[in-house]
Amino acid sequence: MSEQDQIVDTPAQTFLGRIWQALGPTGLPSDDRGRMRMVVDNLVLHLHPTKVPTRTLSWTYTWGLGGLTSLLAVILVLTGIFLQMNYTPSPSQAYLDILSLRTNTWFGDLLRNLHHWSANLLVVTAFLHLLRVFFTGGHRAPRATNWIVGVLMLLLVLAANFTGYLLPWDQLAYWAITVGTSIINYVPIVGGFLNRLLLGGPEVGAPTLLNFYSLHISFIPVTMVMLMSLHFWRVRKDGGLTVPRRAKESEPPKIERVTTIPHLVRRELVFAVAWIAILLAWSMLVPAPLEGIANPDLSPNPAKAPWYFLGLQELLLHFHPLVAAVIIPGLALGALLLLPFYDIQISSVGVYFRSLRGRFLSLLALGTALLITPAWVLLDEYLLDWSAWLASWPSLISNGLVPLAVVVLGLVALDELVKRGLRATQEERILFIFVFLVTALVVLTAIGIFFRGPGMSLYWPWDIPTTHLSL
């Protein structure tokens, strides 16, 4: 081999010298041998192109949500190992533990905050990342498989952050985890079979610590890196990001492309240091809830699930609990996963709310929503009463599956409506019921924090005592 065929490691190729070339205004080097060489050697390029699309880097259209959401998964592993060395999942030691590294660890109240907010956080970036794709036609093929792998993490999001919040082991957390736990019991036949395997018995104790530290530091930590994986490389596979295109533009547009190094990562390295810094503010000012330790003799009032799932808690409220804990998720959770299936149109792919009418429509469901589900609430809570009128009926009839056939059929009904008033395409009528339904969930989300008090009756929030009111 001649000297020039040898590849010598020079000052430039340090660790230092390598940061400075990717982030470096010369982009990729001109030569095919040292090309090759960078896109080997580089973990940015297993994880993106050599190559991206111009439009594709403009904020407005991804918003960082997909890259923020990694982000705070990473910052969630780092600080989760931490917090791991200095926790016992024990009853008698769990909040002790808790206290100590609040007081006595030097940072340990930082990192405990920083983890609390950031798995907070990633569940509403998670959720926001599956709208933006939604809304841009990113979920349809040949981005279907990507579509349900994104769904089945959110699911595991929802899972980690379930699991974690048991285990500072004080009132908070205790009583939040029995009220979601027992919706469990309403699954059919196996119901009551899950939540003692989940609990490891009758009731939330020390078994259920030990069960929810498990499956918090082991099998989902694990499951998500393995679908991330799966997910990033799908990403890829599938072509990349879809390209954004104006409503007006007839045709996809001419893709011009630039090197993702440096244009790429430069952009999200200053916006993950941007939101590391604002995360590290916010923890370092607002501390992460922490109530007296857990009493299973002292029940507060009321009683509440953890902030995302009081959304299906208000159902609870409405419904017979066979429908509002099984058959409604069910069939919202099966209808997000074969989305892709039937919403096929592909000439809209890339433009936000599928066209100029579809914003429209969009602003119409969420107006809809905002005003039919508050309405909805209070009727129920003051004026239905489907168990007296029906009270002849087995409950699951008359508080269950009446009441869920008036609100399907006031679904179909505004559905008509779009299509033969408003002459909606059929992706149109899909984006304004997906619009509608996302609406009404944060409604009940957001009715269940801030307007449910003492004995889950309908207050003021300025009335509703400080005590009650907590995420």
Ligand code: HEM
Second form
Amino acid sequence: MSEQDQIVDTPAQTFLGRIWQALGPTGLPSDDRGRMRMVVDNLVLHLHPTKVPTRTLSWTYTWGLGGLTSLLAVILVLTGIFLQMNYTPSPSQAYLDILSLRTNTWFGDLLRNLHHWSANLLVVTAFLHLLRVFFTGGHRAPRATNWIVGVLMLLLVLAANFTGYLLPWDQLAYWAITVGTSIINYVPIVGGFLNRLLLGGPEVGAPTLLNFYSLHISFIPVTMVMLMSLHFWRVRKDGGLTVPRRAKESEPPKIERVTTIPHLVRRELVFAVAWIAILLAWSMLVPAPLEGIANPDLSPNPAKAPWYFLGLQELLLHFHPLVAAVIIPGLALGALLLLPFYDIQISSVGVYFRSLRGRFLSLLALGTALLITPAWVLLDEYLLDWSAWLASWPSLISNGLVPLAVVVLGLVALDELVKRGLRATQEERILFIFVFLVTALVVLTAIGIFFRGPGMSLYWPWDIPTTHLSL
Amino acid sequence: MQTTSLHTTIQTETGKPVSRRDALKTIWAALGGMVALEFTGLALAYMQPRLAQGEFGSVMSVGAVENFPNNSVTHIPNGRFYLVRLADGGFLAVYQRCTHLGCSVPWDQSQGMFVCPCHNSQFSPDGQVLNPPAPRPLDLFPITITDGMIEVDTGVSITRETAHLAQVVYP
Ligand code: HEM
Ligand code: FES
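Hand over the structure of the form predicted in complex with the ligand; the form predicted alone is what we had up.
Time for the whole complex; same chain goes first.
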């Protein structure tokens, strides 16, 4: 009872003292009851439970990825507000505003760099966070809902990035968005309509800039904040984080807990400060790219979509557009959303890569995909010519469904090998295929970023002519 | 079925009674649905193309027939198209936007074809695909010729799966 009394302070003696008191708890509590009480009473801290399992504090379990992703979201909102004050979303003004931000506004360049790099890092950290959740089984019951919320947020992160990409209105922005939105045209029946709707016209122009700006500064961030709140609330509803376990521990360990203050909060603060320092240093040293003002008559060569869509653009070079832009991404997204409903083994939750054999299988999948994906790209570029071999068939079949069937059969064969040859369990087989596909996506993206030059031909990164980069 | 003043029931065609509560629920749901539809409609309407007169998207007059010799390709920059006059004197307004992923396709006079800088699609002067990945010929804009003056409607592009003569306009 006495601890409780300490929290409900007696009114302070002075005027300023009473104001100070109204702002929040005065001084740090000295015992565990008080510390737990403080978590419950504070608007921000109450996102946390009062106590957390000691084991979940381990850096090498979460890698702080969810926290870093949240931190980046906060930095983006803050820097975004200031950028917005110096920006007009019109083709005649936008580019000039960015130039003036770089040269005439105090710390304008730093602000812009910070926003740019945080946004790009956010795509990476959200993706890595998804991987860590998957590898520790964090998507399984009862956390299925939160997994789905997570996938939706990942889509929103991409949408936020993509709409922001256009705003500087330079050549890079204009053509990346042109190529990126053109992919939508390949959706059957509604594609053309959707594309026109998004662009507000037949091609990227003034209405597009306004559409993208509005989505970027209102709809997307507001939805994001709502989903993030839902996400944090669900983490607590689902009983906190999954608790890490070593592969050999058969029984879930007895859970030891420590108070959130100081154990978790201190870690979060140190982590956040360290990352803010890294981001600041990075943003001071590396300027965000800006090319010449957008010129709708002059396409650069090559014209690439934003980097996180280059895996998709790479697929477009190998498959009929309906397969590359609709069927494959659709299947992948469906499989990702439904993952918690077919990958359901609860006994291995908390063990990285499910089991010792799971670790081996993941490495195997990584290695196989690292070999097979570039090999397939090279083969398809120089040897396979489906449309010519099957010339009498429509290109949707010859250059789309046939190669897709070959890829799917290849995956089924790999799965059979792992099942028969290595006696993998159901969850280990899913793990194997997942790692294989994720690696393939990363490899395709890397090829799109580093190995595609003029005319989208294959080059060594150091051989790509740089003329297209000139202003 | 007994009815009280509070629980009015309506006899439906199938003979199953509907309580007032259920009827109200249905009406609420219908109203909710209408509101949702209206918002969707509004959102769609707001995002519709907004076009300015005299610019790309409107009907543009490009000049007299005799200004364009046979076998010529003329770029009309603010209309975003090429006015192509074929060997037989027929006209085509070819949209400069590549049908692959939307790059602007320049005319290459020396090779006598359109070559896309982005993924190297090639098109003949009348827009036919000479080299993929472009999946279909370049789009067209409708041409009208009155009293020897050429007008091109850049508001609607004509997509075509193949190029054929019926698309050519003769003065
Ligand atoms: C803006 C994006 C996101 C933010 C800010 C965010 C934030 C967080 C935070 C702070 C945690 C606590 C644990 C940790 O740090 O790992 C967490 C856990 C979790 N997240 Fe996310 N997340 C995001 C995206 C995602 C995505 C893309 C997924 C997966 C599709 C996902 C699924 C989950 C799940 C299932 C948990 C519980 C994991 C466990 O109990 O081990 N989240 N998230
Ligand atoms: S956009 Fe023209 S070839 Fe790809």
